[in-house]
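The chain that follows stands alone, in the form predicted alone, written as structure tokens.
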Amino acid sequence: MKIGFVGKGGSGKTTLSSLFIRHLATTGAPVVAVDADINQHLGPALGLDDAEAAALPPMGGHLPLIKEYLRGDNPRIASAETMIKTTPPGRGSRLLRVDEENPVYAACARPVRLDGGEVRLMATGPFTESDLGVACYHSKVGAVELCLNHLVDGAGEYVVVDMTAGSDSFASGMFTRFDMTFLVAEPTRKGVSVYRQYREYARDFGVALRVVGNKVQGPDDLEFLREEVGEDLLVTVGHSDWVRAMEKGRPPHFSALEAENRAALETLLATADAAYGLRDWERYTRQMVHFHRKNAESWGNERTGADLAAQIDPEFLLSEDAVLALPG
């Protein structure tokens, strides 16, 4: 299933879903972790060192080698320089399971040992020099959407997507393609104002949104999250040591988490579990495509010289039975 952690820059979402990866990988399931945040910071708070992070490779820079994989033999896509990232698939697309070998994850893809179990990670990259002043952020996630949308994820099988800040998020369809999406709010004015945003944005895409509280100190912060969030409200976090020896780049081991952390991983767990049983391939496959529409008529065609809108397979629907008749 697809997991998805947002929220206001600073609220912790990076620091919250990285425990959620964490707490994934002593499970000893299939996991991967993508880092699609403009601050590429989701790898030191896997336990990278900064070398290590910074040679992560960006999953923007290998977009070519994406679209050439996943175009498959689809007659409906002349070449990968047509494709664009709501690129759908149809018949003769190739798609991405969690737990395989592939091209994309073979140059995307690297391996992190965690306490208990390892996970892929993933990164966007980094806004570089010569994108400075000249490039949209959304270029570069555009690997990741493209990737999402080849997905064939099943139960028990986890993709975690650290999103970039705030209501950002909404720049692209990519919002729209997570079983569970996770908002990590702060007990504050600021912390809950992007809470609103993306209530009011998603009301009408049917995502699941459930919010955790984060930096909860007390009773009255408590209540706060609550006046203001409501049902949404799904479990709180407090002050960790853990955590805080974690930044310092000195964790211990990860079943020293605080007991009450620890059971606030296991809700969220047990509540994006829940999720993958209400999954509707059919809404997931029609939205794909209206974002895909959206995007050709906006700036699609005019770029690539080409109507974009014929890549649409109406014959195709993407589930779990669809990977067995197309190429692996």
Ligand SMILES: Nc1ncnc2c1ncn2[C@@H]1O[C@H](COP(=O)(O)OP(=O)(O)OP(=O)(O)O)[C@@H](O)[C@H]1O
Given for the second form:
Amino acid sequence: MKIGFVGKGGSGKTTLSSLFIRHLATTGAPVVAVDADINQHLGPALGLDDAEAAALPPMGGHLPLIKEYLRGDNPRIASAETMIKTTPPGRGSRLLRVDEENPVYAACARPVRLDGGEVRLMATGPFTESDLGVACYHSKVGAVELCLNHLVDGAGEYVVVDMTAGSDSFASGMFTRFDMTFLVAEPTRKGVSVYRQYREYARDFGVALRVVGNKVQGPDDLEFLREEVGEDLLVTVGHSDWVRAMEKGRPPHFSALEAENRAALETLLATADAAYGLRDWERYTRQMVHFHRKNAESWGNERTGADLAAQIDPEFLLSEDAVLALPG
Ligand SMILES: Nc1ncnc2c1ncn2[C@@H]1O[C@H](COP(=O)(O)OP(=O)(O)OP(=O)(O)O)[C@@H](O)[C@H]1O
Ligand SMILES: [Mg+2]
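Alright, leaving the form predicted alone aside, put up the form predicted together with the ligand.
All chains and molecules follow, beginning with the one already shown.
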């Protein structure tokens, strides 16, 4: 299943996604952690030192490889150059699994050891359009979106994405890729205004969205969030001394995380698991096609000089069965 953490800048997206990833790791489940922020912070939050974080390969810098691999021998996609961030998979495309070895992970993912387990970490990376040498790209998180659209994820395996605060994800459709979106909100007007904006988009596309209150300090904070967010408020997290110690570069063993924060992580996991149970592959496929058409019309066709709607395979349904039907 795919889980996104979104919210206002500084609200605690990276912190809470890293805690959630650490929690998942202790369960032994396969996990791919994705830092979709160009200011890469997830690596350090998972305990990488500066050199290790800097050595993470940027997905954006591997776009040609990613496109060439995912394209496979899909006859509707003439070349990697005509593949844009929203180009959907079709018959002949290669799909990714959470728990496998593949050239995309080999190029872009790095193992990160955590207390009690290991996860794969991928990062968008700090890159600019000029690094890419291709004209058909205008999103920094495009590589992530391509991978999410080609990823077949099952129950009990997790892709956790630490998202940017920006509106990039609405234009591209990235915000529709998650079984569960956790909106991290501090108990402030700005925190809940980001929630309200997100909720509008989410509602139109049937995106499952729950609010995780963060830095909640007392009854006043809780009351504020309850009033502003209502039943979308899933759980709240207070100040964590464990997090503070981690930020000092002295992370205690993860088992020393405060009991109430561990309970909050268990709630997040149970909520995500339940949401995956409602996954509708048909809608999931239809939405990627919808956003591809939109992007093709608004800029893709012009940039590539091709009719990108022709990349859509009307017979193709992304699902776990799609993997079985594909070679290797
Ligand atoms: N529950 C918490 N307890 C203690 N410190 C926290 C908590 N949540 C967040 N912080 C601290 O607040 C700061 C901002 O958090 P974080 O970097 O996770 O936010 P973000 O939403 O990812 O920010 P950005 O938008 O810049 O990516 C960090 O220094 C983090 O350690
Ligand atoms: Mg962050």
